[in-house]
Structures are given as structure tokens and as C-alpha cells.
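Read the single chain below, which is given as C-alpha cells and is the form predicted on its own.
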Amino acid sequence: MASIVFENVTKAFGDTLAVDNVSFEIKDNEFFCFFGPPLSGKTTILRLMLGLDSPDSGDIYIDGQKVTQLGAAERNMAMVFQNLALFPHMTALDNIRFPLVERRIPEPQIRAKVEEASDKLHIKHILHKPPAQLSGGERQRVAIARALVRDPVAYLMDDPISALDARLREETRVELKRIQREIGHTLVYVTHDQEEAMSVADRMAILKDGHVEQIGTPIEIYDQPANSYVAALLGAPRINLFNVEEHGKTWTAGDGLLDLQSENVPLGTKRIGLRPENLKIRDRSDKDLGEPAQVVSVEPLGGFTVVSVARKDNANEVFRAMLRGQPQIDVGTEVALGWDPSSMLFFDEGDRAISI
């Protein structure tokens, strides 16, 4: 069990700055997730934590002890790599046993730990098979079990379930969350899947080009993003971002699709954000709200429907509304847009969030 602290850590590979002056604290027993697009610095941060790479500057602490110059073996962390790194000539059982055998753990303890991890991940029936005879999901569970049998200060996982199909990914992330609660260890998790990140993390860090853009609980970040980049990264469908224009005492957004009340628009606003679940579709027979919009696509998804609209004379800028159920709306229908002013997010010229 351990807390992990980065203080002003920077790491470059040649001319590429992978991690740029990053600082954060991961609390003891926390399920902490790093989320961002490819090449945002997620895996490099894990490698710096583990001791596979050394920072160019800054310091790393585990449970208050400075470990910046310590190697991986001295940090006692368990890692599940994205490529799994299973030994092909060993059975699943021998792969799981390997770190314990290397540490000369007594055989009765090895058997007990392997049985416990196998039970938790439901893989007892495949322990006799080599990796080549396992499915992608089974191999990933074996790799996770190999990490679980150890007693490290923290578990590090680099996109460990990315190769699974959607249903198995959902089941496995629920299992990981349950296991983390049971074992009571710090778990650091890297993913590029926003749904996965939001569902498992106690707290998460949003990364961009080696920078930490925001740290908080998933709900905090979703409801109060630090900037438009973070707002757009979380949520499916993506948040609608409307450019705002001032016309004397009135304001419009989205090329005239939205009429805004001046008292609802903070000083310095250049863009507003409305998540698809907060954007409403209204019939044009109702009181007009801004310029007319036209439905350009309808995506029925069972419990909800995504309706894409654009200004009639500008189909290049499309906005999405997520409606409950399966409303009968046809492509080409002329509509108006509505919203709850309290659901709007405001961004300044630098795309930073404006607090209200």
C-alpha cells in the first residue's frame, strides 16, 4: 500500500518532450486513472513510476521516500503491460507463479496465492494451457493474475483490457474495481477509453502532450472541466461547443442557432459548451429560438436517440442532441434548439473554463 508523488517531473526522448513538468499525488489505496489520447504521456508516466525510465528532472516519492534514482526491483511495484509479456514456453500456471518462484516464496504460499488470484479472475480451468492456446481475454486475465499474486506497494496497469471485446471489457473492469477494493492496494491505471476511465477511477488525471490538464473525480471533471479540451475529451457523443457573438445587448451562439440572455453569459465568454443530453430539440411551431436548424441525421440507439442538426444554410457545423427513447424525427425536419441555462459551460478566449 502506498501513496505516489511526482514533483515537477520532466522526461524527454530526443526532441520529443513526453512528460513536461508534471506534478500530482496518488493517495494510498486509491484507484487512480491516467486518461488521454495516444502520445499524451500516459505510458511514460507509468514507466517513470516503475523505474524503467529515469526523469530528466524532478523527483518521485513512494510513501514519502524519494525513489527517483532507485531501479524497478527496489520499488516493489507490480506491472501489467499493454502487450502482456507472458512467457510463451510456460503454461498459464507457471506464468502466474513466476514472480513468486523468483523470490523463493515457499511452495504452500505460492499455491495459496495462485488459487486466490485464479478464483478472483475465473481462470482456474485454463491454468494448464500455454498462452498460444488462450484467447485474448484469457491471456489478459493471466497477466493480471500474475501481478495480483505479488504483494507490491502498488499495481500499475497499462491499458490491460484494450484487446478485449466490448462485453468482456465491461465485465473485466467491474472485476478490477472489485478486486482493488478487496486487496486494499493502490492501483494506477492507464487507458485511452473515456468510458472505462470514468467507470473505474476514484480520481483521474487528464493528459495532453505531456501536461496534466486536470485532476479530480470523474464526475467533477465531467461537470466542471478546466477547459474546452477536457470538456470535449469526456462524454459520448462529444460536447457541443458554440462560438459566441455579441450584438449590442444581445448574444447569439452557434452561428445564430441559439439566442442567449445577456445575464446568463459571464464577461469574457468566447465559447459555450452544451452536452448532448442538455441540448433540446423543439418544434418550430413553438416560440422561435434563434435561426432555424435542420435535422441532418438520426441515430436510434435503443434507450436513447442521437439527433444531429445544423443551420439550414451551413451544414458544415453539426451539433448533437441526445434524446430519451425513440422519438419520431425525420431527416430534413426544421427544428429549433432549446436548453437549460444552468447546464451551459463557459470558456474564455484561451478556452479556459469561466467559473460562475
Contents of the next structure:
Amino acid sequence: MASIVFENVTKAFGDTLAVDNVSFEIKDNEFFCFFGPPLSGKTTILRLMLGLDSPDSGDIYIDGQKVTQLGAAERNMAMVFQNLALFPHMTALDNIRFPLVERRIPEPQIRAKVEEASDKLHIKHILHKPPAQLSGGERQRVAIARALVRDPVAYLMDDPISALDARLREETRVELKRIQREIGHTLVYVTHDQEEAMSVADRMAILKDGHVEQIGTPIEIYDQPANSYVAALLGAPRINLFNVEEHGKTWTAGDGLLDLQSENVPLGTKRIGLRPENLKIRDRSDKDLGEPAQVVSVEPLGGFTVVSVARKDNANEVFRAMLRGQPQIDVGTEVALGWDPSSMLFFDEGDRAISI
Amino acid sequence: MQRSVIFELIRYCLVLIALFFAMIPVFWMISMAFKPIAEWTASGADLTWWPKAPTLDNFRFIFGQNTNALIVELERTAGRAILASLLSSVIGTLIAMVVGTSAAYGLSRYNYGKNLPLALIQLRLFPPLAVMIPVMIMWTFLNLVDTWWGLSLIYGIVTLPFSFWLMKTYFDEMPKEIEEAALVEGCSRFRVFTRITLPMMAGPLASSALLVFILNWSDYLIALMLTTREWVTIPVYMASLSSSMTGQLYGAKAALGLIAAIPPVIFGIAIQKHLVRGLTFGALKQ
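The form predicted on its own done, now the form predicted together with its partner chain:
Complete assembly follows, chain above in first position.
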């Protein structure tokens, strides 16, 4: 039950800047996600939050209190580590009890708390076993239960469900979201899976090389990415980025496949982004002046079909369209590309988004 | 199928042969310990695997109960040597383990003293004899020669590199997140060490202690140079078991050897569980 604020926090390990002048505010009771590729500084941010590392410069506030100099034990946060970090010499039960026993909570309360947490996570039947005898999913639940028994200011989770198989992961993340709603605590969540981040987060931060690239709700970031890096990071299949080419007075993009003549392209646009669901495939007619495009692959996925196209004579880049249902398109068909002009994203020379 | 059975048979035979050769000296010691003096140096047709007339005379002899069969009179009994060995080996092992483990933990977790690990091993770079002469002079000045504490101290010092290096490897391998989890859950650094790290290290601690103990227990050189009469240890005492009349007292030596083998064996059996059990299995997701 707390807000967490980072103010110009920087942390370096040797010559590598793990976190570079990062500022953000996580609001009370928020499900906040950090999302970025490996080594983008996600874990370091969590460790700084926890007090396991201290920043080289900048300050950290919890509920308005400056905690930059406080140690991990004093910050009262709960953490689920990426590798779970269960205590191997204790049973699951003792693992879950540990935080309460260490804080000298009276025994009846400990029992009640453990009961509640193990109920929520459906692990009552395995409490007597040591971690070595548990399956991956069970260990994960025990680790989450260990974090849940306490009443911390915030829960921090470092990619806690990455070891589960796809279906269990989906279930667990829905459950996590539900539990977070129920107990109403701030939950800071780190993940490298964009689908996971988008589905659970109230708000999220996109990281790159220790920088925060953008903060917002998943939909805000998806619809209005701050730059092409963010645009490419979210969404699967990934966004199509077309380089804008100037031929005298005519403008084209994407190997000449998109005719931009009639479009309202803002000044300084160097690249255009089109999400696969906004890229349309149509039959090529005589009126089409642009270069012919050719279907290079068709991936039917049931509910929708991903069609990849490239310029016929000179295939430098492949663009992907996501079509509803199972349209009958054969590989090799000559097609033209269409799009909804309002769904276009424009990026300038520095790959920053141009707002219109 | 047939082939693999034959293969297995050959394998077992080879193992048995190897075991046979490895066990002969042990067997011979056990057998010798119970042989009367007449059988000690028997040869030819008189040579037997088992004692023809088993006796406990050898044990009685080293504990001072002289029997007629043994001509020599012992200056002092083996009891004193066993006490010296036990005291100095146990205390030496404790010193090496406590200091070595603490140093290893500190160096493994904190960013200080990067050169200490190498400095610690320097003592081992020289031939033991080269190190022992100065130590002997020092110990003389410090009045530590022929005392159980002087011997314990030097045992602790010379085996420190072993306990340190062994434990450091284990500490380095231990995932730091486990300790950090305990820190986050409200433990102090010291409490993390006692509640989490040490219990997790029970196996490595026990096996390192066994190794260090065996090193101390079987030391000959140091005890030979630093003890004279009062606190002579088992190996030195054993070497002295001879007489001008009968030569080497083989039976007495074997009896003492048999007794000397008991403590390491008991120690080993006691910690067997830890020797086999995996270190951190199950703590982390694979």
C-alpha cells in the first residue's frame, strides 16, 4: 500500500550503466510492469527498490519517505525472485512461514496467514515437502505464497512465472491479477514477455539499455508509442516499419510498396509504422501504380491469418498483415497493400514519434 | 543381452581385483594386530593370513600392561599419544574450520581482500620442511613446543588454506538470491548467515572438516618437530615402537594403527548423509 518514486536514479556496475538517470512514479495499489529485453535494467531497478543495491546517484521514495539509504529489511517489501530462491533446507511450509517467524508474529496469526496464502495458491497438499520434491509450478507457487503471507508495502516480482509452460503461465497471470485486486497492494512486476506485460499491467514502463523509453497504460503505449523501438517491442507479429523514400516529388515507403502521394504525411517523417492488423491486402488492379507485392508466406492461426508480403522483384524487407479469419490467399499471388490512414504512425530522423 | 552380462561380470571382477589390492594392507594390519610376537616376522610355510594363536597382547602392551612375550619396557603408553592426537587434531580442525569458513564467506560476499586467497596458499607453495624450521624456532621462543595448544595452533594454521579454499568454492556457488530473499524477509546479515547459509552448508562444512581432520590426524612431520615427550602424537609414537632387542614391534604398531583408524571412520560414517546429499538442489528453478 504505497507509492514508489524513483528520482534520477543511476546505477553502474563497473563500466556498464545498468540504470541510467531513471525517474518514474508507481502509484498506490497499482499493478505496474517493467518490460524490456534482457539486460535492459529491469532486475536492477527491482534490486534498487528492494534495497539490495544502492543507487550511485538519485533518490528513492516510498510513500513520500526517502528510503535511499535504508537496507532491505527496513523497507518492508516482499519479493519473488526470478530463480525463486526458496530455502532448500526447509519444507515448503517453513519457507512460507519464514518471513512471519523472522518478524516475530504470534503463532496463531502465522497459522492463519499461511492457511490463507496456501488456500489462495492451492498448495495445501504439498506444504510438508522440501523444494527439491516439488515441480516447477509448485515451487513457483510456494515462492509467491512466501511473498503473500506478509503485509508489505509492495510486492515485487521478477519474471516469476517464466519457467511455467504456456498454459500454466496464462492461468497464473490471471490469478496474480485477481489476487492483486483482492488484496489491493502495489505490485511491481518485471517481465520480458510483451503479452504478459500488456495483459496484467495497469501501467507499464518500457526499458532499453537502462533508460525508461515510455510509461503509460498498455493501450496508450501500443497506440501511441514514443518511438519506433517501443512500437516494435509491443505487439505480435511485430509492427511493420517502412522507410520513407523520396523520389523527386513522389513519396513512397517500404521498397516502393506504399504510395504516399495522397496521404497526409507530416514533415520530417523518415519511417512509417503500421501494425499488422492495420495493413490490408487487396487484389492488384490496373489502377495501382506502385510496385507489385507478392505473398511470401501464409500462416493460418485459426482466428486470424498472418500473411507476409514483399516486393516482387526486389525483396529487401518482408511486411506482415494480420487478417481476420482464414482468407484464401496463395503464396506467390501478386497483391497490393492497403491501410487505414488514421492507423499510421510516423517517426522522425531520431526514430521519435511525430504526433499529428 | 548375453554380451552385456559377460561385460558386467568382467567389470565386477576388475573391481574386485582392485579392491583386493587396496584392502590387503588394511587386512594385513588387522591380522597383524592380533598376532603374537612369534608370528610377526614369520615367513615361508609359517606365514599365515590369520593369526594362528590370536591374542590381545599387542593392545595390552601399548597400553602399558607388559606381557612376558614382549621383552621391551615402554617409556610411556599409547593412551597419552591418542589423547595428544585427539586434542590437537580436533582443536586444529576447529580453528581451521571457524577461521577458514569466516574468511571464505567474507571474501565470497564482499568486495574486499582480493589478494588474500593467494596469500593464504603461499604457506603451501614451499616444501613443508622449509616452512617448519622457522616455525620450530618461533614455537621455541613462544614456549609452544611440546604443548597440546602449540600443536593445535600450528595444525589450525597449516590446514586453514584447505578449509578456506573448499568453503570459498561452495560459498561462491551458492546462489546469492537465497540470501537476499532472507534479507528482504527481514533478516539481518548475521541472521542470514546463521539461519540460511550455515544450515545450507552443513554438507560442505562436514566434508571439509573431515578432510582437514584427516590431514591433522595423519600428520607426522609437524608433530615430530614440535613435540618431544609429553605431547607426542600417534604417528610419532608409532614410529618409536621399536627396540634394540627385537627390532620393529610390528604387532604393537598394527594394534595402534587399528585404533588410529577408528576416529576418521566414525567421523565419516556420522556425516555420510551429508557427503551424498546435494547442495542446493531444489532451491532454484532449473
